[in-house]
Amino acid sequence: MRFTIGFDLDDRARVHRYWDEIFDTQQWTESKFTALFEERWASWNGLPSLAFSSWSGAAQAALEYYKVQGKTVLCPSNTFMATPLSVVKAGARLEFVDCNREDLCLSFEDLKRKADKFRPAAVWVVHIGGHIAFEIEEITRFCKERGIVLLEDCAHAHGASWNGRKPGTWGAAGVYSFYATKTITLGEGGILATADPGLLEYAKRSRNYGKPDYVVPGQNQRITEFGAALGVVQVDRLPDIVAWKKAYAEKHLDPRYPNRVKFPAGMVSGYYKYIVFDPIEKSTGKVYDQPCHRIMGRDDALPVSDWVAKNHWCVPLYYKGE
């Protein structure tokens, strides 16, 4: 199965119709489709949502709002470099936490140890591969008890749920990516989902140079109307894409790959990746070839993160439609 962007060609005419409307109105940014995309995402995610030009812009707004500069933020090493770099860019001290073998996500046991040691202001939990971190409930309770801001990196988690609850709803905010490889994509883009009205207002100004009063030191992180229109179509198609991938995985892949990531009862994965723990031919590679602490030249003792990097592979699983 060759890589295919998660876009149904049946939606092409609808996208073109929306783009024609944008051409006709001459409003290429900050208009109808941006608001509509945010409404559609909020309806799926269950939280007020704000569109950005990238995951990084949304993450940066959240970290700035929660005033982590000069403080410690904990982050898993088994993630994309965007997550730890968001901490560095926010002016915080970065410390890494190990992951679990079962889900490749943040280890609750190591989180407790690192929280006692470093007294963090915030924690990033990353939902790896399309499923929700298996220990998210324990992590959430712990962070609430300690007064630690919990942020969810949901870059992989489009379409996921656990007993109906969506990613981003456990922490103070969830941040999604719409890069070209994601389950649904705008080519580039991100979205911030949060129940915190203060963060929502701060982020709205942050993405637009701090307008209208420039009190917030914002930059340009706006999304175009063309990208937002594509987002409207993609959110509407998300249930079909996830259902197709789930059915394909259960019929064709699960019987062949018993040594794989197995989800708890009630969890639905968006199947951004199909992760197995045996070497396979024609793998799409790994979720991450190296943990971030290795990339950054650090010598943190994170044995499971190192083990995961060497001992998992991804089976091709791309939406083909009907």
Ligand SMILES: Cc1ncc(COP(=O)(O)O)c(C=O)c1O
Given for the second form:
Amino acid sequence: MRFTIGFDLDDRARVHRYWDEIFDTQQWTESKFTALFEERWASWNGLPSLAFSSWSGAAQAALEYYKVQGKTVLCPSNTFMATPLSVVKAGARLEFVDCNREDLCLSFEDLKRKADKFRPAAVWVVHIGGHIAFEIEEITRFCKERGIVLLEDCAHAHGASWNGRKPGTWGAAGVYSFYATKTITLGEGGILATADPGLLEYAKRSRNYGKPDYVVPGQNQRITEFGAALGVVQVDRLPDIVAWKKAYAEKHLDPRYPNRVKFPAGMVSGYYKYIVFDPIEKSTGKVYDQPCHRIMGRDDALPVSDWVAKNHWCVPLYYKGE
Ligand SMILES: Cc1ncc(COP(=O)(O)O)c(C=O)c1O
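Okay, that is the form predicted on its own; can I get the form predicted together with this ligand now?
Starting with the chain above, the whole complex follows.
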């Protein structure tokens, strides 16, 4: 199966219609489609949502709003460098937490150890591969008890749910990426989903140079109307994309790959990746080849993150791919 963008070619005409409207109205930014995309995403996610030009702009707004500067933020090492770098950029002290073999996500056991040791102000949980971290309930309860801000990196988790509950609804906020390889994409883009009205207001100013009062030291992280229009179409198509990948995985891949990530009852993965624990021919490679603590030249002991990097592979699974 060859890589195909998560986009249905049947949607081309609708995208073109929207783009023509943008040409006609001359509103290329900060207009109808940005608001519509946010509305549609909010309705899928069940949370007020704010569109950004990337994941990192939204993550930065959240870390700033929760005032992590000078404090410790815990982060899994089995993730993309964007997650730990957001902590570094926020001026916080970064400490890594190990992951589990079963879900490749943050280990609750190691989180408890690291929370005792480092007294963090915030924790990133990353829903690796498209499913929701299997220990999200325990992690959420623990963070609430300790007064730790929990942030969800949902960059892989479009279309996922667990007993109907969507990513981003456990923590204080969920941050999604719409980079070109993601389950749905706008080429580039991000979204912040949060029930915290204070964060929402802060983030609005943060993505737009602090307008209107310039109290928030924001920069430009706005999305274009062209991207947002594509986003409207993509959100509507998301259920089809996930249903197609799920049906394909269950029919063609599950019988072939018994040694794979197996989901608990009630979990629907968005199938960003299909992860197995045996080397395979024609793998698309790994979710991540190296854990972040290795890339950053640190010598933390994170044995499961090292194990996962060495022992998982991804089977090609692309929407309507052949
Ligand atoms: C886990 C994770 N977090 C964050 C990001 C960053 O997203 P963006 O490229 O939209 O800034 C990505 C991927 O690109 C990712 O995979």
